[in-house]
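Here you get one chain, nothing else, as structure tokens; it is the form predicted on its own.
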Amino acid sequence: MVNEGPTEKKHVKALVIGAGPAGLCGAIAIAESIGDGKQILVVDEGIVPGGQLPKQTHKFFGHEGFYASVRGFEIGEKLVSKATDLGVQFSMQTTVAGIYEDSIVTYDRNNNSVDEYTADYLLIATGASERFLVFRNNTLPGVYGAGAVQTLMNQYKVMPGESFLIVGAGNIGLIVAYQLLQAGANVKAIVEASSKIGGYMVHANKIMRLGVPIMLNHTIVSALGEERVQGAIVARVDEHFKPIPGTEKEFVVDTICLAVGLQPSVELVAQTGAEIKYISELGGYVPIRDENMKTTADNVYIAGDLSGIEEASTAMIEGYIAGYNIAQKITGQDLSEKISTMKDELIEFRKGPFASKVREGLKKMNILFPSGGYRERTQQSTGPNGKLRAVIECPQAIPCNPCETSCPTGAINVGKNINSIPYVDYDKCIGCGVCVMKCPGLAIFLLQEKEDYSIVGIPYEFLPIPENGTIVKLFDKDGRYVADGQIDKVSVNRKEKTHLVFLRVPKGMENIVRHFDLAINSEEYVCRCEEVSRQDVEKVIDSGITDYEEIRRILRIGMGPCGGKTCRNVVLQIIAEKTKIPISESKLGAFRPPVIPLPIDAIVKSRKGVDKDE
């Protein structure tokens, strides 16, 4: 038997460990200043490069610079375009196995086999995993991270389940819920232990015109289910967060999706030697690292969630800057003006308040970030009566501005600080509904009042989109049902998947409803007997015919086996409705004989004198 000597090592400049946002700009940054994109590799245990980027539907904040308004998935698809024209090189579902002091052991999957790397320098963008909780059953088939949940659901085309419970409500809560909505899945609730929403309003303001209640200080206690989940108890905490006795409620799931934060994954930076520290703004232990993002080893830099938990744009921006800083140490060139460029952008984008615990944390590694400048108020005017125009329900101060960069017209302020409420200037605003369609949190509408209703334009992302004329049902902020509507007309933008639908809305009610629902339009039976639907009386109503003995002569309502015990009292509470007269005030009609269909040969048989019998 032949003894081999070990395997060859082989060797790059730049090994780049993790393909998402951070490693993939940190990929870019150091192809483009070296000329030589081969000479980076970059290795990640996923199926196609993009790390959490695959998965992601919706439309990400930030500016146009970093890809605001464009779709997670999509932004991925640029990304690996850029970093594969640079020449850079993929090792997809390969894990790196260790760090060891001589070489990078990595073992891919599809070959089966294990191979050793050295490099010049390393860049760890590895990001984050998600946190568990613990309560009663949690092993269940049925109980997934969010991830997983948006793993199989938009990476797979596979549903985990039809009714879900949401527990945690930042923004991957959010997010998640929203997309199942999206998906025709029916998400009963979302469970927060906290006092407050943790995510972007503009996000929590989507789900609840949907219906979806947000139920703060509550928690799961267990779920239900004996071979898989079948319901799950929740209850509300006290200031200890523990669960208050006698507030249990009982929902009925089939799934419970848990989203209660991240933690950075630290294991493979922890082997090269590089200080680790319990950073708790920061998401739990992160790499003590400076501002160009080095760690405290030799030639090892970090970018991403890795280094603290906080959005994709900074996790780009960070990729670039640690990119910039290793490829100016391998050519010597000068790379700080690009450099400083994007530590200004970071600069920005930490100003806001949701920036405030990444600051503090940051603060403990003696990286300092300055906070404020930003408007906060937001704008009272809803403009003039009768004009068309944008109205931006955009309650917090977030890193966001495509509203401002995407107005043909230029109406739209933020200002020099992108944290800062956009304020709408309505001498220059001419409806055209861009910012509606551009806006990532669906936080613009367009509002106009006529004559005998009002116009609001609704941002839309759901199948099937709206015919025009459709009745529909008008809902609040807040998922109540407040009115009947119809469609105007609809504009639909196939590029972005963001739809404007224009409703026809009571007058009066056009600072009111934020949503509808197609429903009112599928078969909504009144009488089961004679197949004859909600639309049905409706319209027979709506051409001045409101005498209940009317409407069953033309619908033949209760003319079936029931004999109108289903359908008569419907039927008189929609004419009540319709006409606003007391259903007290409505005749009743007639209750003929027979109350229960005879069959004809019985009444034959008696009618002959035959026997019975026979």
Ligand SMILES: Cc1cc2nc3c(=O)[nH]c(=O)nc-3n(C[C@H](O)[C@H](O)[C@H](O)COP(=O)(O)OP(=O)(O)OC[C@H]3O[C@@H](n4cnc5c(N)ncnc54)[C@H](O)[C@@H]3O)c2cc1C
Given for the second form:
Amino acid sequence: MVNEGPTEKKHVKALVIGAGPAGLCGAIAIAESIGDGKQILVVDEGIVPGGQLPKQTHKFFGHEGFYASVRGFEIGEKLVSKATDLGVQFSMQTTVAGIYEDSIVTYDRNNNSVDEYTADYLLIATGASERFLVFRNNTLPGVYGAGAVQTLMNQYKVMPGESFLIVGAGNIGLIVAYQLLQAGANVKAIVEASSKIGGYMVHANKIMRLGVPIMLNHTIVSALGEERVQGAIVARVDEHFKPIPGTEKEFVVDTICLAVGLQPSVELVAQTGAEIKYISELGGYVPIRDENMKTTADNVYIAGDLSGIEEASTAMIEGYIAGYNIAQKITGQDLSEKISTMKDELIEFRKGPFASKVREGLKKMNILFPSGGYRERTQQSTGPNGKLRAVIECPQAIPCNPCETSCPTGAINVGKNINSIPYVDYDKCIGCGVCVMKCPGLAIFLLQEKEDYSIVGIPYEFLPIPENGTIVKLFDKDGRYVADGQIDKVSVNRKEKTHLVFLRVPKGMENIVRHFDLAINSEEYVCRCEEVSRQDVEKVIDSGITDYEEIRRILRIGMGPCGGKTCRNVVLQIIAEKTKIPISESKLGAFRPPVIPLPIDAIVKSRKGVDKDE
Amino acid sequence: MGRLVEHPILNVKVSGAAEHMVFYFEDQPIFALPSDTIASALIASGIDIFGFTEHEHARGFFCAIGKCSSCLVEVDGVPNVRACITPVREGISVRRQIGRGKPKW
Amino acid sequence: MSDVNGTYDVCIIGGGITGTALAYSLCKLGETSVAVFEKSYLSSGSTGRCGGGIRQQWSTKNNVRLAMRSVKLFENFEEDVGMDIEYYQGGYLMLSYDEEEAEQFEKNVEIQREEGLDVEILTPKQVSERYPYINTQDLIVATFCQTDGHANPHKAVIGYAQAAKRMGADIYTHTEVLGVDVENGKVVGIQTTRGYFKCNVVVNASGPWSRQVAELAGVELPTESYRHQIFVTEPLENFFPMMAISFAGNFYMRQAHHGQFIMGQGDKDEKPGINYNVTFKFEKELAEKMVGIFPFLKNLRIMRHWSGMYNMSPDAQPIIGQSDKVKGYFYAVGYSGHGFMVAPAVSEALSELIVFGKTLHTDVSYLNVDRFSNEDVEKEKNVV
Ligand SMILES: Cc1cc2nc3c(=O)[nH]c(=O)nc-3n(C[C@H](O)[C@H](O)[C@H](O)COP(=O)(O)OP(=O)(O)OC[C@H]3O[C@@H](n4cnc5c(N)ncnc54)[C@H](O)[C@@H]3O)c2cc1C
Ligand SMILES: Cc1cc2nc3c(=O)[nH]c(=O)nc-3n(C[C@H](O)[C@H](O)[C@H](O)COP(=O)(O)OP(=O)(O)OC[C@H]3O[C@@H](n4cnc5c(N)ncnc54)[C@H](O)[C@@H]3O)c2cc1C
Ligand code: SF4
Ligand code: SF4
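Next up, the form predicted in complex with this ligand in place of the form predicted on its own?
Everything in the complex follows now, all chains and molecules, and the chain you saw is the first one.
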């Protein structure tokens, strides 16, 4: 039975709902100001505090004051220990089930217990929930939300599948794609219905150079499979986002990951009686609030994605603003200086082009944020030939500046407004590579032209870490194979785990090569019956044998039970790539019967029938 | 499908075999770690069909945080258990839920 | 008022079950110059928040008759009105935990049987044999009527509204009635947020707001609204066909079409006034009580919890009729928590009163507001 006997209501000075960056910073601000964290309870339904943070293995944008260039899960850990040190109380795996007329009710699923609270102040920071997408068979096992994939992969360390199609090219879709690749999965493509990539270009570049196509103006129309996902059909869309018949393409994937946006989780705020309004620029229904993050309900404050879908950095700042305001009321002391420092931070963060929706949305609540005042042009020069130096490929004005703050020689300039596009001062740059390893967008490379070859230094976050001298395949920024190269040396960064790999690339390719692949590691099976890999096929072709039937006899490709159904075209494709002879011109090879394996007993049985008739 | 064995960023070291637990899914023994939920243990073992709807459509997990009801299973005869947020316990018997779940009294 | 937006014979205030059923009944009688005014959306009042139970086991002859007539109309609903409203005659099981009440139950059954209603009296042993999932501890007696049942209130309102529209009635949603125009003691029109409408008859079917809406015409009605809460669990396979209810035990519960369990109870401490908040106290008390009686509930989770208003009259029975002060002013209010089930019969009777000046099917004169001028009002006992 749930909870024997009547529950007694517990009282706290401040109850914080949600232990994401917003809630944590709110709790920290209150605890720090009132000097007694024990009066503050943070309730969160997650396994560990941190909200979205523990699921994020990538480095965050922003500036150092708000943990830029620190990996999401590590930011979470830092905030939690800060709060815990201040004495803040946590109740995890506990959901706030409702804000009732008579109490705030929590459900602790681990102990299967219900508790009742009253609080002088409420800080609601419940974040956002994922949007869903409607397409045929969208409930099949294997269709998962991006958050679910991240939870499973990065928290439980379990992979939900092997090959993925991702729907949505906003930051979440792009990041999940990158995280999946890091975990060793195959990402077939990202489809995006709109005509441009919604997320940051630096995130998109990270996965495009790994060979993941981003298909703009495309959507998913159907998942394929009877009892679980075995594939997906995507199609081009018209200007009304309607699929265009005849443009369908099939992908063989076992998992479809939906990353189609977030909506603020307003249920609890609504239960307090606070006013809620639909503001599409902020992500849907959001609570009305003032610039101190106070809602229209007495003593109820909000912060973070709940108040408008944005970023961890702004969530933290809003958390502080709400927290200091609550602390000010609890203690009666004047915290206006701290509050206005935080407000200034917000102004800087929100000046850029990616904040334009948030600015528009907040305007509808009569909260105004200025825009502009940052550099929008990218640097044209890639520096003096022959010198080892940094080049930055960070083309959009985004609120981020760890490149500037990390450079030991002060060679990189972003400037006062962190949305500005960074520039390198090539007189100062010494090619140390610190910025390459710091940049959360993995958008900085090192270049140096040598006599016989060039050096390209690449940020690298995969396994295994390559050995010096290894021959590798080189890829351009779109993931196209361009040449072979060699590992020159590797600077291993054990602590932060973004390593710097120096490649020797053919001269003239230093501005082209942006990724490499260790040939040995990429076991792409061409023929799954006989387990023949792409490398095996390429080796035979390289030895001068380019006829399909000959390759077949050497490698036994197509001699397995599938009768060549899966591999024939792939082999033809490889032949075409390697020999530059189009598939249409190469010899097709024979199609020998039977096209399906025929059971002998069936043949025997039919033989008898024939006999009888005779 | 399966557990991560290596990762460039995360520590994926599996704690010792002594900490493994066993539970049952449709009478088959399944290994689990103490940190597992029913869903993570099943998916780590390659099982992703957790049940069927009234209309016989297969269902697996979806949101992973207990907000949808896609992953309902029967645990020791009790239906409507959310596999994605329910920790594994030694020896429990988990079954695919079909439709709305049978009452237990 | 100079701008006249329309003219109708009958203007109905309230788009709940009463208002829409009345529009439908009037149209059936050929009176199609009818408009319904609803300040929010259809069934936004008590109807859309109610338990949907339909029973005939009442303690007075008149109430039994009214309910039996309603059941007739519910039985023919799909055919007459043209909508499947998930009507299901799974019966009402009335459980008594009180000696005095148990005696009363047996008397009630006598009255009910006299009216031709098929009602069984069950011992605790019979109850637990029939319903092994009910814990019969402390149970004294139970009565069961198979033809009682439940339906989906939303669908019923939509069904009535669509049928009325098809026959020519107009339905104005998101239109609040702000005033009732009375000249020489007679209704002549109404003011609304969509302008002025002329009419000869106004019907107060405004549920929780009945007293305020009466005041618009200077009519006094002795009603007060009290909050009632209700919640619903996640679904199980359908196995619980009836509505289980207890007055002394203070609860009711049924399993809905889609498998969820809907349940509620009354709270003596409620203060009058419109209040749509919910309390956790309610969940605690009701959940604990219900798990004791229906142990299988312990494995379920509460999915949603909401509240609605009971529009109470002094004797817990509806107030139906015509004002003798203002000509053309009719009302059907004060249902005291059981208006959904009787609304079809009430609306039929009211439509007959409006069109013919007298009722043809069911006599509702005992529900006239006059009865409160009597010293001793007899209270209906069978209410939660
Ligand atoms: C894939 C991905 C990548 C991202 N990358 C970046 C990045 O690089 N840089 C950046 O700045 N931002 C990034 N973000 C955005 C950032 O994570 C969010 O903006 C930020 O986490 C919002 O913080 P929050 O505290 O408002 O909400 P959240 O972090 O979502 O936290 C909300 C918390 O509330 C809890 N909660 C909700 N309802 C209840 C309830 N009823 N009871 C108890 N607890 C409840 C939840 O469990 C959750 O822990 C990313 C987001 C995603 C999804
Ligand atoms: C929790 C709960 C459980 C219940 N369970 C049952 C049950 O099981 N069985 C049963 O028979 N009954 C039950 N009832 C009672 C039943 O819901 C009501 O008696 C019945 O719905 C009344 O219907 P109505 O159409 O008269 O009023 P309502 O449905 O309340 O409709 C009145 C309408 O009038 C509108 N209105 C008010 N003022 C104005 C204005 N000035 N202008 C325009 N529109 C106006 C309102 O918006 C409202 O929509 C229950 C009630 C509650 C609260
Ligand atoms: S390579 Fe070193 S010196 Fe050059 S910009 Fe980067 S951090 Fe600064
Ligand atoms: S180059 Fe600088 S501004 Fe651009 S993503 Fe990297 S650190 Fe941020």
